[in-house]
Each structure stands twice: as structure tokens, then as C-alpha cells.
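Listed next as C-alpha cells is one chain, alone, in the form predicted on its own.
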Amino acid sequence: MCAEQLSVYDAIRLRRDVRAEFTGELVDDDTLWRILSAAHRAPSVGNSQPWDFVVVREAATLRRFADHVAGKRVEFRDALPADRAATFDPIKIEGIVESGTGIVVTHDDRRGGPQVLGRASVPETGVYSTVLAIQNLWLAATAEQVGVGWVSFYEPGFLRDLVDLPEGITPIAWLCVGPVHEFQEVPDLERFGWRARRALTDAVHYEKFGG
């Protein structure tokens, strides 16, 4: 099925959070830019549109990230009581290499400027702007057979300086991106044990939490 005729219940059925999946092929830059076109587009608060996409291919980058990243996850595993360790163990939590592609998402909170409209007392709402983003980049790199994976295990401040960030931009996701050999059936969490999906009739209440 190709990216015109998949629907959008479509992608978000496929979408995974890709790991060990992609082909080692880089993404081509046309599709790269539909994907980001689609990032780009995504609703904001005020119109404020506070990200910025960092497109990272050099090899060392890559692999200095990906070194952190496994040093991270290290730390993680130590932690977990012996049982959850073993269940965590043949998880694997990024693709950075074997991507070929990342792309930092970052948040700007001062973009719109003082008076962000919508944004006065749930300020929030600049980071879920920006967190839409990254749903539309993922929903519509599913569409074109793409795999995208959200790498969370890493300390900010060594992301903030891989890439340069300035003051004031934090980083909100580095997703790895590329072609895959196939999407999962079943997400990798679930596949391996550590946590399965909750059922839709036990997430929706009805005029109250809880009715």
C-alpha cells in the first residue's frame, strides 16, 4: 500500500516505534523533507509553531550519540529488580546507527514572543505543540514506509552540546529515521513482555473520571 493510500487509521495502526527493523539505507531526501513538511504542519498554540528539527547524519555523531545512549541504558538495567532486568534485557532501545538518520526535535518556549495566544494558563500547551509535531513526522513516515524510533535514554545537557543547541532550545526527542525492512505486528514492549496495551473501554470515562 503506498503513501497515497493509506488513510490515516491506516498509519496509526502501523506505526511502531522501530529499533532493530531498519535496512541500513538512508532515507532519500525527498522523502525526508514530505516527512518534515508534515512535522511542520502540525497545530500550535498561538501559531507559535516553537520547534526546530536538527537532521543529524554524520557517522561519528551517530556513534557518540549511540556510545551515551548504551551507557544510559546500562544504568537503567542495573536498576530494575532482577525479574524486570531479565524481561528488559533482549529489549533494544534505539536504532541510532543503524538508522543512518536523527533528528533532534527541540522546543523553543519563547517563540510567538510574551503573549502567546491560548497559552496564558496552560503553559504547557508550547511543549504539546511540539510533541504534535512529532506525531505528524511519525504518522506520515509510516505512510511512506519509514521507520521512526523515539530515543528517551539520554541526559539532556549531552544532546543540548552534541548539537549545539543555543540557550533557551531544549531538546524534546532524538528519533532515529529510516527505511525499514517491515513494521512489527506486535510493538516490541509488548512482543517482549514488558507491558501490553491497556484495553480502550478501561481509558474512556464518561462525564466524570471514573463513569
Second form
Number of protein chains: 2
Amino acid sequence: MCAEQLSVYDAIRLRRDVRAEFTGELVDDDTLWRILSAAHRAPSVGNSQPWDFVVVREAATLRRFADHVAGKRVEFRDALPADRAATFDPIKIEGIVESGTGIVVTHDDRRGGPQVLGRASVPETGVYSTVLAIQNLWLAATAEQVGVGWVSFYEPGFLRDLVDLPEGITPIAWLCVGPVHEFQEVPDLERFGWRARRALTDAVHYEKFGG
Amino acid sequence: MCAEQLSVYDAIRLRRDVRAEFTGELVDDDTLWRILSAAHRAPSVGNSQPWDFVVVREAATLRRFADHVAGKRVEFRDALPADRAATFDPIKIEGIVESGTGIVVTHDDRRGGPQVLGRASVPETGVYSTVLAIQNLWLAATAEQVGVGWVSFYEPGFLRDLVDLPEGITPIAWLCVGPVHEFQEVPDLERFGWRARRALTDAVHYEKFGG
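Output the form predicted in complex with another copy of the chain next; the form predicted on its own has already been displayed.
Following is the full complex, with the preceding chain placed first.
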């Protein structure tokens, strides 16, 4: 299947948060650029495009981040009740080294100048824009048979130092990005019994919340 | 073109923040449900699925919200320097009544229980999940020839009251949703000279920020 042809509905259906299915090959530069271009086409409040992407491939950097994340994993595990800890144990939470490519998505809240059209009453729409770009990236990657795993077991300060973020630039996500041999049909957290899916009918209301 | 067939890359390219192109017809129920299902398939931290969708169609509610937004527009306009105010004047910022359907996307940060897998170090990943759902919705709508316009000129407290959000449920967005006769090729804020596009090459760095 040609990447250009995967339908948006299929991409939404097939997309997974990937941890264990990376092939070990690097995503090639042309594919990576198409994926980043898709991210860069996201909507943004006041057309501020407040995102940046730091592509990380140096083995020592990937290893340092993976070690840091492993430590945070232990902290989380040790704070769980025994039954939840047992459910959590087999769940892989990152593929930092295996994917071979990390994309650190960052946010610059000053971008767009002092009057960002649409951000006056809801300032959070700035960072929301950066998050919208991540979903574009994720779906385009899916069309390329490239997996994305969002890692959030980290201290923001550690990640800031790791990739030298200047003052005013906030890390939003570390994405593991690499070719995969398959996408799981059922999301990991469902397969491992961490948390079941919610019915859409419970999430949709009419006219009023709860209506 | 069948909605099921629009490629993800084309959806990303064609998608616009729509204000002026609504046909005035209502999006039909089946289409609306497909769009909401796409939103509901978004990734979420710890599989928490912390979003809800309030579909608003009562004319009086749409009108009340539109009046509120019109007031916020005037406030923003009056705070601009003269040259920016002149650029802003012709820019339409909402299509609340014309679209006929508002979707209020809300966030419940308590969803997923006391230990949300992946949210311990970066609690904001909760609300980021809800924003990812919005981008799924937006791209699926594009495939359906349905426009989405994200309105952010409002006081969150006003919107809370308008749709009766309970304590602990946060409004994230008002989306105007309706069939469109076309998608603009160039985003409104570029066409009207509000803010030009940034080059992707400026947004991509290697190994370190600025690298």
C-alpha cells in the first residue's frame, strides 16, 4: 500500500502507540521529512506555528534518555497498589533505543508576538496548537508504516538539558519514531488489562453536559 | 470523492479552519457520528480517554454563544495597535450560527483514576490527549467535506454555564461543524495578511535545539 493512499479513516483506525514493534531500521530521511511536513501543516492559533522538532539519533543521547525513563518507570511502579503493579509489570513504556530516532516536540509560547489572534481569552490554545501538530505527525507516520510511541515518563528539566532547550521553549513530548513490522490491532493498555475502552455513547451529550 | 477514500496526507493538506464557507445545511447524524468516532479513537495517556463532546444545535444557545464571542472580538480588536486592528477587521473569527452545530469538547482530568499510566511526571499529558482527539475529528471531517472552525474568543466560565459543565469538567474548545461548499486553498490568516507561514526548515533541529 502506497503511503500517499492510506485513507484518513484507516490511519485513525490503524494508528497505535508503539513500544515493541520497531524493526530496528532507521526511518529514512525522505519519509521523516514527509512526516514532519504533515506536522507542520497543523492548525495553530493565530497561525503562530509555535512548535519545533528536535530530531535525536546520537546513540549516547538515546541511551541517556532511556536510562532516565527507566528510573521514572521504577518510581511509578513502586507507587502502585500491588494488583496494579502486577498488571503494569509486563507493559513496555518506551522504545527509545530500538526506534533509533527520537523527536522532541517543543513549544514556544512567545511565537506569534504580543497579540496572538484567538489566544486572548484562552491562552492554552497556544500549547494546544503544538499538540495538534503531534497528531498530524502520528497519522502521517501510520500511513508510512512508521510507528510512533509517545514517552511521558520523564522529568521535563532532564529533557530540557538533554537537548539544550533555551529559556522559553517547553518540551511537550518525546516521540519514538521508526519503521515497524506491524501495528497491534488492540492497544497495549487494553491487551495487558490496564484499562478498557470507553463507549462513545458515554462521551457524547446533546445540548448540555449529561444531556 | 468518497469520504472513506481521502488519503491522510490529502486530509492534512486540505484541512482548514473554517469560518465563512458553511453551506447552512446541518451535518447529518451518520456523518457526525463517524466524525465523533474518529475523535474517540485518539490516543490518550493511560488509555484514559478524558474527553467528552457536547453537541449543541438549539438556535437560542448558538445565538447566545455567538453574541458572547462578538463581544470578545470587540475587546481584542480594541486592544490592538491601529495597523493590526485594520488587518484584523475583515477577518471572520467564527461561524457559530451558520454552521448550525457546535461541538463543545471538554476534558475530565480525573478520568483514569488516581494512577494514570504515563501522567505521573508530565500531568499535562491528560489535557493533551483531549487535544489529540480534536485533530482526529478535524481530519475526519475534512474527508467528509465538513468544515471545522475552532472558536477561542470566549470566557471559559461563560461556556461552562452555557452547556452546564459539572465541577471538574473543563471546556477545551468550541468547534463549529457543518458542510462547506469549499475549503480555502490558503488559510484565512495568511490570505488576510495577519501572519505568514514559517518554513519547516526553521522548525527542525538535529540533536540539540538550534542544532
